[in-house]
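As structure tokens, one chain now follows by itself in the form predicted on its own.
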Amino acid sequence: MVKIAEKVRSALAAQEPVVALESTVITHGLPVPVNLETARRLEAAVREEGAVPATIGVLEGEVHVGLADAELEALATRNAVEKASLWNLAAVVARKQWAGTTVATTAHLAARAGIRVFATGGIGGVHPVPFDESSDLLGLSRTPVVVVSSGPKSILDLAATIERLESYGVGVIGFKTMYLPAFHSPDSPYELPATVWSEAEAAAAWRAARALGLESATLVFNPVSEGIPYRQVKAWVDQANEEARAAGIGGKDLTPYLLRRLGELSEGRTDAVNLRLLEENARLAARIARRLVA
């Protein structure tokens, strides 16, 4: 049911640094062939920083913690791939389906495998639509891993999302920033509860959380180095939401629509920022992972 790649198993046994990578960015977040190119680039970035990458996905009902290149290609190019969140993961496995794993699911599976650090792009959160809230938030509240991301996705209600993280007791720290990164934007008007200025400090925060018996993830928010001003992105998001409401788009179709529309309104700028922050987060995660085994 769960297969841990030999390279990952060996690294964990030898107490070498390992970084988990999600797969919904491959299956649902980026088009072919950019998705496969990005997946390979992220794994290469982790290796260049001295850690072992472990991309997690579901192939024919079997959870793979660490994909071989051929498996990565198969997942990236296959049609009709599911999105495995915590609420449907068991059904996906039982039905022997193929699936990319969300932030919450990847964090859960990484922790189960003994991997302590996970890199992603943006986390899910609270949407402006009533009762639409990502399972990432609750999942991270009970999964003791380091999660490196560039903040909640730009299409979310950032104020509500940061409040919910506080309510759920998720450890939140900014990496060299005192303000919440907003995915495509390196900052926002929302202050963070804590800041670290080095990989060593981030690793120390995770160790302190474990020593205190805290069960949540330690979210390390890493602002993208070259982003788009917050107010500009917010204007595009507001326009895209208005257009979605007018067209009657909602439910599971809303997020893909909004992200696609942002790419169109920004003339590709948001897509370029997305690729940049994914690689930067993978590199930071690898450096933190190295500190955790030092």
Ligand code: PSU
The other form holds:
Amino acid sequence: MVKIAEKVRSALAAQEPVVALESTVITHGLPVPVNLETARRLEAAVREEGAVPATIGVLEGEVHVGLADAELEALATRNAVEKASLWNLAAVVARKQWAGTTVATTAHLAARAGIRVFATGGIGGVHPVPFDESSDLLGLSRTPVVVVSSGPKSILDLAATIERLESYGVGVIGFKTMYLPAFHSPDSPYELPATVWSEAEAAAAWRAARALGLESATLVFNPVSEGIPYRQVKAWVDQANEEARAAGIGGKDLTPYLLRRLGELSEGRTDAVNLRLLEENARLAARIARRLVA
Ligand code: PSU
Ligand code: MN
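Now show the form predicted in complex with the named molecule, given that the preceding structure was the form predicted on its own.
Below: every chain and molecule of the assembly, starting with the one above.
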């Protein structure tokens, strides 16, 4: 049911640094063929920083912790692929389906495999549409793992998302920033409860969380380099939301629509920033993972 790749298994046994990577960004977040190129680039970035990558996904009902290149390619190019969040993961496995795993699911699977550090682009959170709240929030409140991201996805209600992280008791840390990074933007008006100024400090915060018996994730928010100003992205998001509302687009179609419109309104800038932040987060996660085994 769960297959841990030999490279990952031996790295964990030898106490070498391992970084988990999610696969919803491959199956649902990015278009073909950028998705496969990006997945490969992220694995290479983790290796360059001296850690072992473990991309997690579901292939024909088998959870893979660590994918061989041919498996990565199969997941990235296949047509009928589910998005496995916490509410459908078990059914996807039982029915032998294929799926990309969300942040909540990847974090859970990584933690169970003994992986302590996980890199992603943006976490899910509270949407402006009532009652659409990502299970990333609750999932991260009960999963002990370091999660490196560039903040919540731009299309979310940031104020509500940061409040929810506090309510659920998720560990929240800014990496060299005192303000919540907002995915495409390196900052936002929302203050963070804590800041670390180095990889060693991030690792120390994780060790403290473990020593104190905290079961929640430690979120490390890493502002993207050369991002887009917060006001600018917010204006695009507001415009795209307004257009979606006018066109009657909602539900599952809303997020892909908004991301596509952001790409158009920004003339491709948001897409370029998205790829850069993914790689920057993979690199930071690898450096933190190295501090954890040192
Ligand atoms: N950020 C992106 N694109 C994505 C995601 C995040 O820019 O595709 C994925 C992540 O896997 C995240 C998931 O965990 O979306 C959240 O989905 P939902 O809001 O349905 O829980
Ligand atoms: Mn949702």
